[in-house]
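Take a look at this single chain, the form predicted on its own, given in structure tokens.
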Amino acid sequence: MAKANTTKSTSEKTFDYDVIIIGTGPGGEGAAMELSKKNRKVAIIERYKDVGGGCTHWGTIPSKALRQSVSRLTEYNASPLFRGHNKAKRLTCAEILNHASSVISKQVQLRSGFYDRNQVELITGDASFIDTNTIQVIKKDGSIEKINAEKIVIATGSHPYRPDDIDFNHPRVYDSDTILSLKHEPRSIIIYGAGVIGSEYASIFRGLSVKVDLINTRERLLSFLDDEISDALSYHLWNNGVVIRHGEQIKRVETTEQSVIVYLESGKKMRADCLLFANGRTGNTADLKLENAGLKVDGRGQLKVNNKYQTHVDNIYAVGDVIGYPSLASAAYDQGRLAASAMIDHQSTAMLIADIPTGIYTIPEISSVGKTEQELTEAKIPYEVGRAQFKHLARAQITNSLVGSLKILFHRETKEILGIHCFGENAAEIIHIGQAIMQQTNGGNTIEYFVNTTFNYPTMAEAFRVAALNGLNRLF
């Protein structure tokens, strides 16, 4: 279908495009695809040579590919079938990172095809604002192109926070982007920051038999999780040999040719082959010259938006990590799509779903949706708990994936499902079954669904039936 002609504003100004999008990560892609399907003329700007943004090149895709390889290696080494065999007992970081590179290439090829097929013009270069409707693009050859549009979407993502007093140019100091370019084989690593990224990499490096010190600036791991799930992760990391230091802050870092020494405010110090600094992220807004468009960011480089992802400058929208929470690739894509819908239909009331699933790719992985026990207790909602231990499931026994459990929280009177929390292999896949039921209306969301339906056997999904029966048996 042919694209619409250039548009005119109320002042009859003619624009090059209907919408310009800055950034080709999930948020930018979601906006571009929705606008294209609605016959809008769209340009999307990417500063790097390949599309996909940080999600594809430095974040979600490579780290999860890395995690998958390590998880399979751990599974292999733990299987009684292969004990005594030397094949694949140990893999190097370089070997595993090569696999991640192949996944990135496939994703880039796939996503480049999306823009080609949907007639979205891809422009490569560094974008910055000239005014509220005009963007300057500095290309790699130094040439400058100026383009304008009726509306603009900022989808530039985020990057790891780097404090000035730490030398990130040192070959033994990494952040969550540069760790994917690891050149040596560390025997030990200090990870500063025990959020999602830090916890994931603690699992990955421990799976490679690297000694791990995980420094947590808070008093418990991933405190936004249900307490039992957080405790399960802490125990599993501890049981696998990760040393977790809670409530600590870095005082200073010393580097040598072969090691890193970290001094903590508490007086502790530790040495390792390298440091992974994974404590916070900052929005990619510093180079956009937002002041030319009348925009300001907060202390973390993030923009404020309304429920239509519109900044206080009416024709400029922002989606994804650059607006902060929930900072998930899945949510960013939907934010882009919803922002596009709001541009097209000013009366649109479409919003993100209330219960966005969380996936944390530790080993084993974690996923949850809905309320935690502590939230329900604080709200004085009468709930009950149904549990299924993976070690009791036939499929888990067959695959030797015995670590983990599924927990369903439901209202004692109405049987409405209030939250689902899963720890174990394939948790991020399993959770979607429960999520689908939670989205049902007109009384369709009850724990009794899992008792009255028939599951394939043997499957991990059967955990829902086991947990439901367990929970209902607690009622009186």
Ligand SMILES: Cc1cc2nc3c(=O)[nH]c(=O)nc-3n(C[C@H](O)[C@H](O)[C@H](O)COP(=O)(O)OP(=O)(O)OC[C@H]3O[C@@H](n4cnc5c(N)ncnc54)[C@H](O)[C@@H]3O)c2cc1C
Second form
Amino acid sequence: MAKANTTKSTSEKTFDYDVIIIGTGPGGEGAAMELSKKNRKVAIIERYKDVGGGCTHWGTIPSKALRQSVSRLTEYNASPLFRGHNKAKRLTCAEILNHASSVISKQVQLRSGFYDRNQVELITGDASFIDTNTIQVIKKDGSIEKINAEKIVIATGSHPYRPDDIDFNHPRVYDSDTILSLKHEPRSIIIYGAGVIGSEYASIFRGLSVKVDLINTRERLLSFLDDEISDALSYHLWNNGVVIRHGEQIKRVETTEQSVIVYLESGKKMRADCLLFANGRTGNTADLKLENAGLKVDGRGQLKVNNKYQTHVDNIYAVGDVIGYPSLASAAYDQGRLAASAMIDHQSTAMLIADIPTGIYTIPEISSVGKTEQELTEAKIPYEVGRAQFKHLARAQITNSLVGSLKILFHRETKEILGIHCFGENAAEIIHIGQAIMQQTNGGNTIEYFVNTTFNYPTMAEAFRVAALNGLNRLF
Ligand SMILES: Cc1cc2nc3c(=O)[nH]c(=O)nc-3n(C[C@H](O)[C@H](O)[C@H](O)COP(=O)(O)OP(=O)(O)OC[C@H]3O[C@@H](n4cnc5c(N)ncnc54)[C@H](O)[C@@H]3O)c2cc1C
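In place of the form predicted on its own, output the structure of the form predicted together with the ligand.
What follows is the whole complex; the chain from before opens it.
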């Protein structure tokens, strides 16, 4: 059904649109699709030439496509069946970047179709506020369009933080956006920042046989993870040859034509063919002229919202990376949908699930949902642990995915599942089986579900049965 040409607010003021959304990443797309399906007249503004957001062009999709190529390469080289006595196969950065760009094109085509089919008007240009209801769009040809709407959604995402004293114009200095246009084949790389992005790129470059120095500003890798999983990641990166330096701060960076030298506050210095600076992100709010709408951001360029994703200006909502934690594509999409529901029904019908899973695409992969052992111990909750090692599963032996484990944390008395932590190939997929059961506690499901249910055999899902039996056997 075609949408009305003009819309009216409760005060009968006529607007061009019901809702204007700024940004076509998962946050903007989630809001646009939900609003359009509820027959709202929607415009979405994007300053990049293609839709999809940072998620499609510089973040989730390219990094996962790169990781997939490297992971398959590693698997091929590790398999005597495929590789035989041949020399190990090598891939260049250029080859895997090329593959990633073909995935990006497919994503853009798919996502553009969503806007067409749902009659969401896509406007290309730079958006900024004129007032709380009016947006100015500066188009590529310099022309200016002013449009207004009853409600506005800010879904402008984030960009890598760049300290002023590092020269990011130097051809050997990259951030997580520019690394995708790497033009040379580095033999060594220094990665500063060992968060999710830094750790994922450390795995990717090491898989391409590049020497990697990973500099962590904290005392352990990904300290929000369960300690055992964080330790397992450190061990596997170390075992694959990544040099990790914990508790370090960068002092300065020196560049030459062919290399970079990083000086650390501790007095250490290291040289490599290039630097990937991956330490922090800032909300994309600097160009929005938020002051015209009476909005302010914090020191990280992020906006505060309530549980309906509404800023302190009632008709303006914000979703995705621009509101900070958890800064995941998965969460941004749901936040967009929930903000749209809140606009339509005046209350959010569903809160974003408390237990958002973590998917970390290092090699090996990591995924977690719920509490860690440290959190349960600190809260004095009597829990027990059930473990399954991948190397004992038939499916893992068949696929040669022997590195990995699954751990289920559950309440000793009620047997409620409290946390699931998985390390190894396909962890991010495997976790969802447990997540589904974990969220059915009120429906009566506990860890016993996994021993009372028949799973396909041989599958990785068997890890849940093995871990559950292991854990239940510890009870007395
Ligand atoms: C290397 C990397 C790997 C990642 N891996 C994962 C992962 O595996 N899983 C996961 O869930 N998340 C991952 N993320 C995070 C994920 O990409 C982000 O959380 C997600 O993209 C945020 O979505 P968003 O809609 O808020 O913003 P974005 O996807 O960043 O989209 C914002 C859009 O707004 C546009 N915009 C900004 N300002 C304006 C303006 N003034 N006018 C018009 N348009 C504007 C931008 O051009 C952009 O297209 C990763 C991020 C990075 C950097």
